[in-house]
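Take a look at this single chain, the form predicted on its own, given in structure tokens.
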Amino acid sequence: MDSRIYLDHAAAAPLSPAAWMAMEPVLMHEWGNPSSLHKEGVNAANILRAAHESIAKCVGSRADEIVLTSGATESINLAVLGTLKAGSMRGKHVVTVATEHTAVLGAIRAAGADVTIVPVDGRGHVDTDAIISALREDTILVSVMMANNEIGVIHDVHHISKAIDAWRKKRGSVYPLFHSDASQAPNYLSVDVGVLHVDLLTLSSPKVYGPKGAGALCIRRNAPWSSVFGGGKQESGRRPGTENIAGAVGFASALSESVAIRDRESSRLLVLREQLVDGLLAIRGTTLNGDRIRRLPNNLNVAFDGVEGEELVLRLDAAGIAASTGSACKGGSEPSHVLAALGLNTDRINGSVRFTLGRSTTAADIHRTVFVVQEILEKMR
């Protein structure tokens, strides 16, 4: 039996057994191309259609508003580049937040957009009024993630969307469109696009215990958006290439399961998370990064004085505990722009570690983690 403790669910969650059971018959028996006219192709097309419908139901949208992708990064790039392409005659100004995921910031840079980055406060919160003040007549897109992947802080997307909508209505314009990266959210928060009132929503399969290499972008009907790829007419002409049917089925199954158990699992993990917070903060020289209350129930990011976070993570790994220093997308030893945006100094940033709990996490795991961290810190210091 594996005795390791996995506390890096924000990077990737293990595949749900239900998702695998949904995928296995598709992988083995449904090899047809959904664009083909024969029986095998029609069967594949029907399976793909059902996946669209299932994902749409989970986010309160229509099936034809769901574009299946290879993951959140591609979805984000489609949202940013497709919106800027459609609105190119109006302008190329984008508003985003200092703690946004690197995929969003990178896509904006790749598009050559004129960007305004709105700061956050010391707890990681963004002020809605600051976002609205940053809007201009040539603003095409606003992108604000629903929940931060590094510090777990939740942004009030619904409140922001209402303010943006009021700004648009005053000018009689459909711009700016509002995009939210909800990759970290579905396990713990409702991602109903009708309630959130967003124009574009990014989803990630491996974050909801689905297979890697799958994700989706929800594009609301009538939102001005243009395809950025050349090629075939798959996904209603919005994302060419033969579809990953098994990935779509696994993603749809995993997302449905996450939505079904969301409330129960959120409550369970919040209790465990708070036990971990209390245990770690009781250790000398430990500080919480980000708001303690308005954050995902599975996320904890703490700074340990006098140590290097990377060394601590490696020592934890050797002791059988998987954690991280931040976003898995950064790689290398690049300092966290998210923690820097909170106003933290270099020593505190370098001494920070992220623990993200999941379905396999138990109270015994929390107890052991606190014990091992304290033991390692004593040796490192």
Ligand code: PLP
The other form holds:
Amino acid sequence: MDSRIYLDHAAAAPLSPAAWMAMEPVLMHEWGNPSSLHKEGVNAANILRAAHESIAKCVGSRADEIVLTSGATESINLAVLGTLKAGSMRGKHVVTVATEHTAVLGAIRAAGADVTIVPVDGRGHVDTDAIISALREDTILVSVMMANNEIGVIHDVHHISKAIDAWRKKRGSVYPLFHSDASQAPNYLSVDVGVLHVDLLTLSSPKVYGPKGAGALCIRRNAPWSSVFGGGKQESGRRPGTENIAGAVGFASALSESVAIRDRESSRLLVLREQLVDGLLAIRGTTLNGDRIRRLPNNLNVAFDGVEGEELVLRLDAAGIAASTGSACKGGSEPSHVLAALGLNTDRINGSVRFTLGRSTTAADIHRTVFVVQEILEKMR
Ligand code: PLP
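Rather than the form predicted on its own that you just supplied, could I have the structure of the form predicted together with pyridoxal-5'-phosphate?
Below: every chain and molecule of the assembly, starting with the one above.
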């Protein structure tokens, strides 16, 4: 297994040893229920509080603004449903972007919202003016991701939030709220909610080298939001149910580590990613999908002429390299809605492969990947 090259960090990053070391004693020794009055319960509640505080520090929020969830999908559904519920007297119009993750597009659809989907340009960028033009008096929520999971393209969330704020101020309204799915961002970009100026922010633990089954929604204190789940008082009633304490501890540890090494790791991966881009683009019939500059430093999405991306991914796997055809969440062989939104034709979409680098990636991995891709393409074409 050691000799394998793992280039699918956008789907799931391996658990950080520091996160595991933080989790292990909690799993083994801190079995108390944080809602219990006895010592075991109080210990568990203290550990949980510390995890909230640590996550809050990473995003520049207050600890009580952090709601721990089972991951990004639950966080996004809470953001959408809770905002629509609180604003139901005003309307149910939501504005989002064509390249959002299916968790966002699906949550909005499932909530029965009236949705406007703003298109992106051929490089994956959304125009802030187009978002503002889509706003209506009954718009309750705008949701724009920080960085795309398939093509890594980064949206200027700060710029969009400022424009939304100006629109709100002109009308003396708190609406629309602004949510950003930052699942792919924290390893490489600041997710400070004060700087980003968002009302709601989604985070995912496995994307930051934390355990699966953990994530968070940051709900700013002035944002009108109503609980949608019935149950106990956990997470101040915003996410009832006995808390996943070890998951919270592992997530908090992993996120802090990601923030601490962000700049160093971003610079290191950018160099390797550029080597991979240059190496792959030198192969005949290869095209980059999405903007080359405004994208996450670990992401590369390329189209290979005349081949099926899925077959290439399977052949790479057999050769010891893990890559992907896009979002792991789509499943099956459904064509990528993200690449379609860039205006790519079916052949180019079907011939596309995503490589996402991570902490274990070395220059030798990049050289080998370019060599193996070239070898496989020669056989396939
Ligand atoms: N949003 C983005 C941008 C993602 O990349 C993912 C997972 O790939 C999700 C949401 C869903 O995350 P989860 O599967 O942890 O719920």
